[in-house]
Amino acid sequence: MAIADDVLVIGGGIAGATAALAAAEEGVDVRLVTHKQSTLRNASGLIDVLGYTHEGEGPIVDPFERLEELPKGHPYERVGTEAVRDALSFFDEVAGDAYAGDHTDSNALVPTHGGTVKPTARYPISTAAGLASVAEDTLLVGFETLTDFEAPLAAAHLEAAGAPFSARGVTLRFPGIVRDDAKLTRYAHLLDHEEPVSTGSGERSARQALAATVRPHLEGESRVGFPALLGDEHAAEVRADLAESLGVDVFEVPMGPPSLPGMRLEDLLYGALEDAGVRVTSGVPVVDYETDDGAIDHVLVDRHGQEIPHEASQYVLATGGLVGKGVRSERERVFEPIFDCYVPHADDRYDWFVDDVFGEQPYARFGVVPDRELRPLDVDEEPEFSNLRAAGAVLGGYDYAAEKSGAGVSLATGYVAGGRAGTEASR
């Protein structure tokens, strides 16, 4: 017997997690199946509406004047300006104080490891006091056996950036750590639980360690900026106490991946889950489904080598994009894996990029094509299954990297995808 529910969301990112909680919000049952880990783990936690135009102008100040210009089929334009902002309102009520950024309409200037800052609209407490249109003198730290963050070249590139403040970066030894392999969750919970590391002056607990090989670096800064792994069950409370102990603000630099912020955004919206009720299967590809007068019956789970069915009313896929293998490719097609829905691309494959590197790469917008309605089309623009949806980058139409747009799509097209399948499913 197929495991049945009112709406299956196919996919664990944030496209795919807002849809589920949009969907239990009509009173439907839900389930979530997701084949792997999200793509959160690897994401900066950052919430980006729009950074820069489709024609790479910016940064973007107010991203909401700026949707109405996108071109027909970007997601945006599909699900209107009004439902991006609801979007975002709903993912205020999930994170609560966790993020911060819902009062303006007004990008932030979030720094990243790279020294560069970006516009985003929505963005961790941890980063909060870090925010470069703030002119506070800054010290970034740094730490040897990270070497993905290096300080003194982040605060360089800042300051030729244009940035309202100087800013100045120091590298230093982690107390506690000595292997250059070190994950950084082990940085986090030595903070987390306040371990005792040796030190020249004794053993010390990893805070109070932390804050004393800083200090004495401090030349009048009122803020410093640590990558972003201080703590994570209790990352506040890390924060207070560096904080204090140093006299400073102290935020976080989001950084590449692995990314703690991801991590922390990742069990944000899974703990929203289980208190929404939402079921949730992880480890589980779909490898085929079957099809009822137009419609999805029900789709086919790969567990541990058995084929177990699961049918709903309503589907939704948020399997990601090229990335995230929702799209794939071959040598002689472009495709989505799991329902074959169609994906335009040119039919010689050197079409699909440019020579230059930086130039505008029609694969970077490769993806389904979603009426308004947000279900994928044929190549004959009619619905490849009438209760089918779509969201986040499994969509074409735009290109999320160069627009910093990707979180955003994701949660607007997720909440919209997510919030029609539940009204359908409950009628």
Contents of the next structure:
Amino acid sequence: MAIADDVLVIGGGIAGATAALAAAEEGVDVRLVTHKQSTLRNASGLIDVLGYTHEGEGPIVDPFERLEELPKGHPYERVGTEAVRDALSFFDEVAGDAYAGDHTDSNALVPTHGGTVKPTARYPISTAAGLASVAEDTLLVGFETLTDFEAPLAAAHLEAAGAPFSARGVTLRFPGIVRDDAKLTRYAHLLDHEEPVSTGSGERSARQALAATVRPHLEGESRVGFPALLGDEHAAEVRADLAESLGVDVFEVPMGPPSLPGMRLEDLLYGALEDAGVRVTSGVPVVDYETDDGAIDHVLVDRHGQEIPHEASQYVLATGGLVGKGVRSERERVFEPIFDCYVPHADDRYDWFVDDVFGEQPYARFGVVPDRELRPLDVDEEPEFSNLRAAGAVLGGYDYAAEKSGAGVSLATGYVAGGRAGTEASR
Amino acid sequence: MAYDTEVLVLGGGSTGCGIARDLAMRGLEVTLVERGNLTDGTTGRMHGLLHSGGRYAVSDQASAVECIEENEILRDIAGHCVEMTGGLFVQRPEDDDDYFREKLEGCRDCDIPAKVLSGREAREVEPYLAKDVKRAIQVPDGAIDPFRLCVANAIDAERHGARIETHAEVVDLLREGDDIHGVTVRHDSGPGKRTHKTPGTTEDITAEYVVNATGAWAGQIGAMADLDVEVRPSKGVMTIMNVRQVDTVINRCRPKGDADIIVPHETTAILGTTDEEVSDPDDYPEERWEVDMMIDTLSELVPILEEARTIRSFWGVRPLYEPPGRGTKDPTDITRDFFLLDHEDRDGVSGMSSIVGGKFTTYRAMAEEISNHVCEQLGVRASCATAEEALPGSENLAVLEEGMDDFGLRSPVARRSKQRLGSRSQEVLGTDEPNPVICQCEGVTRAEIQDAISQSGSDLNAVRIRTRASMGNCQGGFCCANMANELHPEYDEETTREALDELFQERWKGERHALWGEQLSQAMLNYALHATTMNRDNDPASRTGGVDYGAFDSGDSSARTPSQRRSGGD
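Starting from the form predicted on its own, produce the coordinates for the form predicted in complex with its partner chain.
All chains and molecules follow, beginning with the one already shown.
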């Protein structure tokens, strides 16, 4: 007897988690298997839907007004605008107070750690007070030992970007950090647990010490932005304490890896999976599969060197793109490694890229080609398998980095693929 | 007013610097001019193999003998630039037994220490060799740092009174009738602590004798005085792996062929190479088949190369030459021997000789022979001492490191900060300020980046070359922006932004020859970090047309915190 579920989701990022949650809504048994650590720790935690058109026009104020003009084959075109809306509402329900932006269809402009601004549809509550579209003077605080956020430079950059407020940056020493190469999680941990730290005026709690370090630098600004390290498990409490001590709003600027907002989003999704009764097995790659009459009969999952069959009536492939290794390449080919679904690409690998690093990069669009049910199609445009759907970055035909559409596509396609799989399985 | 010198050497590669050292040690007044920095030509773009001579033991025994002699001399005089890895000539089942025997006999004929290892013994030395490797010949090949060797020669020449002028391009040969008596150079500025002449100015340098040691560029120099130097530049690719898969030099034991050598260097391994004639040594195609061939062919010897991660590839040009009339089609058949072309004998034009062909391992012997020729021309009787006198740095490494600094050169082969910084390690790294790591892949700290910025200004590519920051696995995806952060506030926001764009674009260019597998995944991650997370591809600060901030989400006023309401925002 194989391990058997109604729906098996392969991949544990935003797309996989959303697919599993949407399938579980249909009242069926759902299992999610993941291989490696999800790429969410690389992600900013922002939920982008569409910031720029496929032709580079933007920043877009209302993404929903522009979805219709996307080209045929784009994942949003496959699922339709209504599904994108539904998926976003679904996310809003899952996220609850942890995210903001659901009061409007308009994108927000959020400051980035590089000092630019970027359009996004939903944003972690920790970034809400920092919107660049709000005209409030801003103090950015960076730390000497944190090399990827240079606050004075980011502030000057915001002004160069035309932000409607004055921005200033200061670089301070983070109280309690003694090692130059302390991990970001160390900063968060200090604040989460209110560890005592020694300061010039004796021992204080970490949050008090940080507030005391920042306070003398405030010059009438109404909000203070920190790199995204303000706590992990108790982030809301940390922010509230700092805001109260400083008497101004406090926000986080999303950062690159390792990204706490990305990890908090991961925690949020996995909490929801647990609540929904989805069985999650981590650290296990799917290594092979067997078919029966054009459908996947079961897959083989590698558990400590043993190949264990996992059976389901419906499967969702949400293994990610090139970064998550759901799409892989060798010198001569680009391929989807589990089911070998068709991935279109030029024969010559020198045609996989263009010379301008931010040009229209063919490699950024690598992925499987889905029908409107999100079933991957073979080279003859027939579904590869009747019971396999794909979601998220494993899909091709769009450049999430240029469009700022990564999380939105993962939500929308995860929601549709998971929902359909759940419906089919419950029949 | 022309500057007058006794001997003028053109070209700051290993040959030119070797000649300058040799002649200066013999008491001659020497000036060397170089278009760019030292090593900018072929010397800095090779695989850094110190030949045992085994490679030529069948086809060209004279070269083989010269190689093993020079190999031993260099270990003596330049031990600090050499890693004696040892080398293997590896035979696969399909490789000819007769050739293996000839190779072994050839080595013995040429006094190259050579020992036969069984396949199993060879795999004990190099565990990643293919299982079916039949046997191997062990020879004293090594890895050599061409950057430091070249600079060591240059600073020793200076110690003996030579003038070394880098960033001084020859724009004309001064010829009167049938006599060449000097050159005109155009000055430019460069990195390092040297004082260069004012950029854009020209200077005439006259000399009793001129040596054209410009290698692949010798034809271009000759043409300035209507002399025909039939140099046939030939390009070769070198592919860099992310780790050192082998600890000894691995050669394929078969007659000439492309893609038949792997040279370990510090933490990497370099695969080489191809051999294709090009018309212009400054402008030639870098092609896909060359990279493919390195991996396909060399993985027959070391199978894990097929799966291993390639970081990037670079190309160099050999200064091949063949005397008129031979008409060899295939550049691999052109001799690796060097030629001294005395233009008086050849063309009836006195005052200059050109030196072409040859190979890096024997640069010193070449320099000796040319110096003998120059001395003969000038009636000087002093003899050569370069084989006995150790190069600067042999006793005290700091001397050489100061020289590297002076020329603003960093050996990309030297991986550790201490090696890169040499005598200045304490001065640079001994800071009381926080000194976090900026580049994780290569372990480069803030102090080192700041030191490089103080010398190179806002040019982050120059900072990269000095420090190796952004040259590891991630190819700058994670650290380019952090490097740019270090420019601020000394440089303003706009300068910093432009410097970052330039560095990021440059890193991308280098990655393109390695874009598959892990490195393509890395490229996508880098793209996502810069475009998705930072939105650098649509940075409103760099794009024309402002953003209408007021049209965007201004927050949910009903959900705002008490302090937000108090501040009356919105």
